[in-house]
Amino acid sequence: MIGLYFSGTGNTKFCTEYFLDSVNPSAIAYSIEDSRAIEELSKHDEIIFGYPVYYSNLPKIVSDFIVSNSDLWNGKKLFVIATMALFSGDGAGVAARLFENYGAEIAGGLHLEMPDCIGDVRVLKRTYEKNRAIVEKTKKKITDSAEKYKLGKPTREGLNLCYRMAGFLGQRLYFMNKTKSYTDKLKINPVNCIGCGKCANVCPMNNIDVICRKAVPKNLCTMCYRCVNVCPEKAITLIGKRVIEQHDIKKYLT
């Protein structure tokens, strides 16, 4: 058994690695931008695969590696977790069909709120200890959801028909558009930018680059969130024209 996730600030990472341990302490994690993640994936028949959930679908990233390695999902039983700020109908459900399609078995999915990571824009902002709660409680839904995997009674969130139409209704068919391709949307304000490069450090896309120490984002923005949340002059957007708040995972762990 091994764990493969995407996680744009440390939120599935998280819940991926929380879920592993519970089920098998020896079992090892690692990121879908690991180099050693293929190698491993192909060496093990049992997978737990988490990433985040964008707009009720999957982050382009997660996608692509998805389908780039179709031919090993193939006989491979999967256990497929899903992490969102707060809702998205099948959000397991968007890569179990595609894993389903190269001939992997799902054996179930996990759906796991947690506190959102989308810095510029006010909705869905809570407070610290609100925070602190979800994260709570989300450990032991992860907990009791590993007890079940263990008595081959797995959760299975996200992959029926009605968690499908909410998933459509509820958010994919007003923004299909939204993950469908890398972005060219990702902003850095030059005035505010002192040109640092943790933004660059932090791309799983290598988006950014720092030019005459100015960063200066591309095209193949998958919307991870990690930029906007370690840049230290909060000069980085996306979705709004401000940075509200940022997003690190380890201050509702301590």
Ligand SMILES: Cc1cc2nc3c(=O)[nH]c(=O)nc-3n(C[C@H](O)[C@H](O)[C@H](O)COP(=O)(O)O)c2cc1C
The other form holds:
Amino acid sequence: MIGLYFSGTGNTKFCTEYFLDSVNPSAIAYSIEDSRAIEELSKHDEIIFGYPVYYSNLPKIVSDFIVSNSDLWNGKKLFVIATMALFSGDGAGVAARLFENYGAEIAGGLHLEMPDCIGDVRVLKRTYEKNRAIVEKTKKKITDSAEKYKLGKPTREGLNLCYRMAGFLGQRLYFMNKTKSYTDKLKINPVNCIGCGKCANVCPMNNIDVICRKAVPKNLCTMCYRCVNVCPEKAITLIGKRVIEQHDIKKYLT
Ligand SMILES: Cc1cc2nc3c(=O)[nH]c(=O)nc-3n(C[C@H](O)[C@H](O)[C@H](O)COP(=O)(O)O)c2cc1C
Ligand code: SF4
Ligand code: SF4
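What would you give as the form predicted together with the ligand, now that the form predicted alone is on the page?
Below is the entire complex, every chain and molecule, led by the chain shown above.
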């Protein structure tokens, strides 16, 4: 067994590792950005696959990973974890259907509420105490789900038709285009940017160049919010106009 995940800002990494640790403490979780991920995937048949939902859909980097490795899913048994700030309908179901198209068996699904990672929109922001409580509740939910998995009765959140209708009517119908392709909407304020390069170093898409001590975005952003959350000058925005809170899961784990 292995874990595979994409995590923009740490929530999904934490959840996938926590689940894996509860089920099989010797198993290792790999980011899909890790150069060893494909080789490890081909060596294992039981996979815990985690990602954050974006508009009740897959981040483009995740759908591209699944599609570009389509020949590797046949015969694999996958348990799908979707993290979210509030609601996703069929968050786990979106990837599950794709995996099934490529011959995988879906063992189960799990939806996990976590702090909101969107640094420049106020809507889902909560207090520190509330976020801590959410993380504690999610840890308990992961432990319970892992127990069921070990007993051979895995949870199946996000996988049936009701979840699918909720995901489609609740969000995907209106936001379908948001995750269809990479975006060119990332904005970096050149006045505030000090050219430290932190954003470029963390970007999973290599979407930022630092030219003459100023960060310049390209058009291949997967909207993960990592750069927005690490910029020391709060110079980067994507959906909103101003950075409100730089999310860091570590704040809620100590
Ligand atoms: C572009 C974008 C869209 C999102 N859409 C949703 C959504 O539809 N529903 C939801 O509950 N959370 C949504 N979120 C919040 C994330 O799914 C959530 O914070 C997730 O746990 C972040 O995981 P990460 O830290 O592993 O990147 C969205 C986040 C981003 C960046
Ligand atoms: S992290 Fe912020 S300050 Fe540093 S290069 Fe990127 S945009 Fe500029
Ligand atoms: S530019 Fe920023 S938000 Fe976009 S993919 Fe890179 S790190 Fe993520």
